[in-house]
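Given as structure tokens, the chain that follows is alone and in the form predicted alone.
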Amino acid sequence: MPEYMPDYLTVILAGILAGTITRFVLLRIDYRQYPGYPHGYLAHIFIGFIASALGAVAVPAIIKPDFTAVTFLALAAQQFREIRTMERRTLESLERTELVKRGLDYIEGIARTFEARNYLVMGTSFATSVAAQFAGIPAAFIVAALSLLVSLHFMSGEVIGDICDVVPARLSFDGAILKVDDISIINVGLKPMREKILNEGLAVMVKPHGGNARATVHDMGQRSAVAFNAAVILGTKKDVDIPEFTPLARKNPDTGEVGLYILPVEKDMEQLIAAVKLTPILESARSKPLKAGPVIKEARNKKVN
């Protein structure tokens, strides 16, 4: 069937181009500062190119029909899971030298994100190729643009600012205990350290909007992510063997509010509030106990009846 080859080639190239561009747009350095090195960019763009090619080639394979050829998508899914494992191992290795830890939950969330982006790229490539095959190149451009917008929407996600209010808080000492408003943070034994913290430190209070938000910020991994984001954006004066300068987020057990303390390089309260609000909500920390209430109540009623 040589007369069909140019059409198939156009369809495949349109899908590959749309998918690769989508991967390039999604692969951007942000406030999490990862990936931030040339080899990381090159590896992920190349893997995105492969994902695009797989999605684009699937369309001619189905039309031909050559359903056996479509089974390579299962192999692609396995490879994308390997990407997730690779990213997790890389970040866990980097974690050993971080003065302010991301936390294992944050690392797992980033690894899942990199895996999911390849599926979005494959979907964009497939949808663009379908449009190019059945509606022409102009329609393929429109579908590619819409797919890119959908990918950006899926990758944005919720942040702390969506479920909590973040307000300035006061640092004080009760004896040697550092407090953010009424939340105890850490024991600081040396008087010069206490004076430095009061003079140069910043603190905010994270106030959940409701029960679901309170359960989310209760998660230790989520609080570690908040402290890490604040340290990345404002910097921190913490160094090796100075635990008193470690950014810490602690919870008020009675109200569920979280107090964050940091000794920043740049003392800017507005930037600190913005950094906390921009912290992504981790998948492992998402919790909606309020939705479980009616289900539990219904189950109890059935048991009683």
Given for the second form:
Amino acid sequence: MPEYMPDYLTVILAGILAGTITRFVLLRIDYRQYPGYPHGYLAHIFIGFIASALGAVAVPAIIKPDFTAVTFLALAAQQFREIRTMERRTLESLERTELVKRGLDYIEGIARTFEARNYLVMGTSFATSVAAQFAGIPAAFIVAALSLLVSLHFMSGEVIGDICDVVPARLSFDGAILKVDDISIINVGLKPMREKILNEGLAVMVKPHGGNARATVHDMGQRSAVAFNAAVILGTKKDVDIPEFTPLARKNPDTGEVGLYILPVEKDMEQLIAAVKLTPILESARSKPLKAGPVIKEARNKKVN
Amino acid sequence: MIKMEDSAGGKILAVVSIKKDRVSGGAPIFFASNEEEQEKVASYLSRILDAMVHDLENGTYILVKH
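Could you please show the structure of the form predicted together with its partner chain, as a counterpart to the form predicted alone just displayed?
Time for the whole complex; same chain goes first.
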């Protein structure tokens, strides 16, 4: 049916365009947590292009009607899982030479995000194509803009600043033990190192709001993500042969507060607080034990009976 | 593997002591005659072994690889 071709072409093109733009915008948000190597950018935008093509083509396929064609979406899901594996493997191999580790939880979170973003792209292009098919190009524009906003909202997850207060803290030594306020961090043996840490180090205290937040910062992976973010933004004086300067986040076992110590290149407390506050909350660390209250109560009552 | 400073992966690589009667055992032990020398030896070893110096505050330093 050649007379339908231009129509379908417009529909598909509208979807692809909307999807690829979404991918590009979402990729720029990534920058903070993942260095955008030029080749990485290219790979992700191209995969985003394929994802949006798949989403866009689905509409004419259904209308045609060629329902079996929709099964290729399953194939697409397979492909995107592949992206997750690829990202994970890349970051894991980089991790070996990283002085301040991201932590496996952070890597898993980033990899999962990359996968999920392709689904968002596919959704955007599908919605745009549907609008283009049934309501014309102006409607497609509106739907594309709306889906982009939804994607942005969907992908900007919670950050530490949402669930915790971050306040400046004092570094001190109790004998050889380095302390952030009253939290013991590590034993530093060499005296010149102690002096340097006191002079050039920075420390903050992360004070969780309530039990759920406490459970989140209790997670070791979340804490190494915080330390990593701080080290990325302020720089760190650590080197292979100076393990003393590793940024460390330790918790107060009684209150659940977390003290972070770092020896930054740039000694700027405001910046450090901002870096800690902007650390994303990892999916694997997010926990809401308080929400389990009713279930626990039920279980306890059952036991009594 | 990710290792934080307090993980079980820590291993004593060397001991630097000024108390000859206080230390013995499996790790290499370096004796120093005074605190100044002890500090110097420990700092050299730390750089050589990429290890961290911990002070046990009884005249003995240990070097631990984390």
